[in-house]
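Below you'll find only one chain, the form predicted alone, shown as structure tokens.
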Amino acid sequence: MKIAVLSGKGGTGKTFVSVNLAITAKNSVYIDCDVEEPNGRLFLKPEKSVLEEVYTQLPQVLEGKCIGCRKCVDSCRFNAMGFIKNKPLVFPEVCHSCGACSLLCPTGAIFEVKRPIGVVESGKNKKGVQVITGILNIGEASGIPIIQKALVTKVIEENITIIDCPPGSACTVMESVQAADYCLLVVEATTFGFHNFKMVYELVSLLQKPCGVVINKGNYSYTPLMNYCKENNIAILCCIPYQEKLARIGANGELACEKDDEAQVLFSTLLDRIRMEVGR
């Protein structure tokens, strides 16, 4: 079973929920797809990690063979090539490595070279959780190739896989939830949190993924959120109150379900609820 954990905005507690679910599930797989700022490994602490570099293909131009036909420029859907001073120019930041330019060049003036954009780190922690972390190089425009590589890393299929998605509802999130059996939406009971939650719920609905809600830092009932979930038949699986002791545990790089009995029961119950929802 693959569970994707999402949030409409950063700071809602998505990783907090993800890492505690991974530990609670035992012998699980945790995949951190928040490649711009992955921090699940700070809590799960994998050992003997192995790094695998991830590359994209970047077109290069042999000026001596270019005849200035502009087919490469005209074929690029992403406007990653321009024609300046009678020669093609590549803009690496917007290139999607589709290969169309090299394929359509009539003289073979365009070839592709590997360009490193980040790494996928794999290891296991002392509790047997396999931790796979995508890490995007600073300054890179898109983390999708890293996410794709992290999601296809060899894992034990029968184990529960927790996919810690990027915040928001952009293309990287869509890529992260493609293989998920169930989506867990972590939301703050605030006006801002509710606004962004609706966007990410629209995304999982378009992808036709079953989902449920975890309300984090939910010390009071936020009526618009409760009504929205009721109107759209979204299951509210649990509500995690803000507690200083949980904040201190997280600040120390520790796991709530290992340090606090109430949290252990909460995440065990949450995992059982998810299993029930998936089994329906």
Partner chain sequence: MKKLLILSGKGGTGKTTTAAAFIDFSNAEAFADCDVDAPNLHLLVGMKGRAKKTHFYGSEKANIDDKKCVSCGICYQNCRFQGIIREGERYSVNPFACEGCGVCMYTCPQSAVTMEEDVAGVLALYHEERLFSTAKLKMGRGNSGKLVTEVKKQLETGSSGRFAIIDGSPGIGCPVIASISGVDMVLIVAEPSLSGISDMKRILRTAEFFQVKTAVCINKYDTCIENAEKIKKLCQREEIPFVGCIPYDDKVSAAINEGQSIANINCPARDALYEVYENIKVYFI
Second form
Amino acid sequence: MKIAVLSGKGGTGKTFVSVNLAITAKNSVYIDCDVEEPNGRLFLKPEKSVLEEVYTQLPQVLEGKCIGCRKCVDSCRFNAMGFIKNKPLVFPEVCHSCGACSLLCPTGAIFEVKRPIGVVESGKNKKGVQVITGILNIGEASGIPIIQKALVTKVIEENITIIDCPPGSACTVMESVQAADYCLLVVEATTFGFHNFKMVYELVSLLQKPCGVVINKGNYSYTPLMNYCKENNIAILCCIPYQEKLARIGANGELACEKDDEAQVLFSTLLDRIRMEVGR
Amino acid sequence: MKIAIPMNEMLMEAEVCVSFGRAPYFLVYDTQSEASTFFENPGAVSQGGAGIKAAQSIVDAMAEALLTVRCGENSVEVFQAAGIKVYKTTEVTAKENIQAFQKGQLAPLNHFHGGFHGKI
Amino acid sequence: MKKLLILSGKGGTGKTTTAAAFIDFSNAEAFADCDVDAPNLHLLVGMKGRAKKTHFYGSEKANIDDKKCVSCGICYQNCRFQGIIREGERYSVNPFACEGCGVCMYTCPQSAVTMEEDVAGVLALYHEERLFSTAKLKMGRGNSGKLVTEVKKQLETGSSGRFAIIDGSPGIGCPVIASISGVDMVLIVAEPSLSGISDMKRILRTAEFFQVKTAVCINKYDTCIENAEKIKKLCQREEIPFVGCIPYDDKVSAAINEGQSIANINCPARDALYEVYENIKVYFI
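Coords for the form predicted in complex with the partner chain, given the form predicted alone:
Starting with the chain above, the whole complex follows.
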């Protein structure tokens, strides 16, 4: 079973919920798709990690074959090519690897080579959680290929896979959610949290994924959120009140479900509720 | 020789545009004939790679020098490949900068920004 | 116009709360929200009138004309972004996956594919006694950096005020760099956690690269005093002005939930923020 954990924006506790669920579920797999700021491994501490490079395609020009027709340059909608002194010049960081130039070149003067854009790191931690982290190289525009690579990891269907999504509702989030059986929306019970939550809810509804809500750093007293969930028939699975001790544990890179008994009970109850919801 | 300048308006007395890739217009001034030509920057409206597209239009206009406030790394790569020299403007209007350039008062631009695409 | 940009690296550190309070403290005549992925500032600044709204066009998206399409599937084979959906014999475009590269249009033997402008977001401009520029990117769309640039353009061309406050976007990517360019000072709201510190370092590097004056404050410093000390030391070492610590205060979320800026509420966090404001004024105004 694959559970995607989402939130409208950073700082609501998405990674906090993800890593604790991963520890609570035995033999689980944790996949960090927040490739711009992958923080889950700071908590789960995987060992003996193996790195796999992720590549994208980059055009190269065979000067001998190029007749200077400029078709490649004119067809590139990302302006990733210049045409100087009768030959094309490629700008790797601007290139989207769409393949238009090589497809359209009439003389076959353009071929593609692999260009690394990041890595997928994989290792097990002491508790047996397999930790998979997608890491985008600084300066790269799109993390999508990394997310795709991280998500193709082979998992045993009966075991739980936790997908820690990027914040927001951009295309990277969509990519991360596609494979999930269930979406867990982490919400902060504030006006901001509620406003951003509605955006993510819109996204999971569009993708027709079943979902439930975890209220973090709050209780059931924020009425607009309660009413919204009721009206849209969204299950509120649990509430994690703000507690200084939890903030402290997190700030030190430790896991609440290991350091705190209450938190341990809370996350195992949450996991049971998710299993029930998915079973329905 | 032909000199190119990014412009906010199509006037010799108008200010040089502070942005190169997103400048609305370019001026190409021919020092021999003293003729000035303005054209729209095709990079101004593009989603990404504006500097490359803009620089390409300067190359295609056969300019040999660019006078500008600033310029990104990608554009510079185009200019270097094409053998176009880039100078930093010191004056306000295009006219004043051309005069300064002709008197040899403008220095080559040597700080290029990394663009706005997370290139840090 | 002098512009103060508030940034955080990591989301949820209190950037918008700080921006809203500063807007009140300074009686700023102009302000903007550059967090176009998840804008929130409008919830706190209480603009009552209607905004002038304009469409923001992102990258173009492909569109397949069913009448011309002969279901050859060439577009489907050539698209590298899973942007073409095949349902039986019918091919259509998935606008969320389409990158606008045009490969389908270039390779369609029937000329059934066209590239069309796509509304990727909406810009809003409130112009009352004060000017507020904001925008919202549509779900699943990219190009947020360009939209940020548009938000700042609205702010700059619309106001003759001498001072503006800008709420930035989280992260270090393209939208953040678009927010930094051209501002006079950056205030980083840091959080005393491991991830908060690592994100703060990255944003410091970014600001340094753009040669913008930068100051740091810590929000909810008492959630981990050890880490707060680490941040202070780091600032000292790198000679970055440190302008104050704000305590965790549950009155803050209570105020936000009522749509109030904490500038108007009597609480320890407000007083601490006011001190931060006074401290940064020295460097800025």
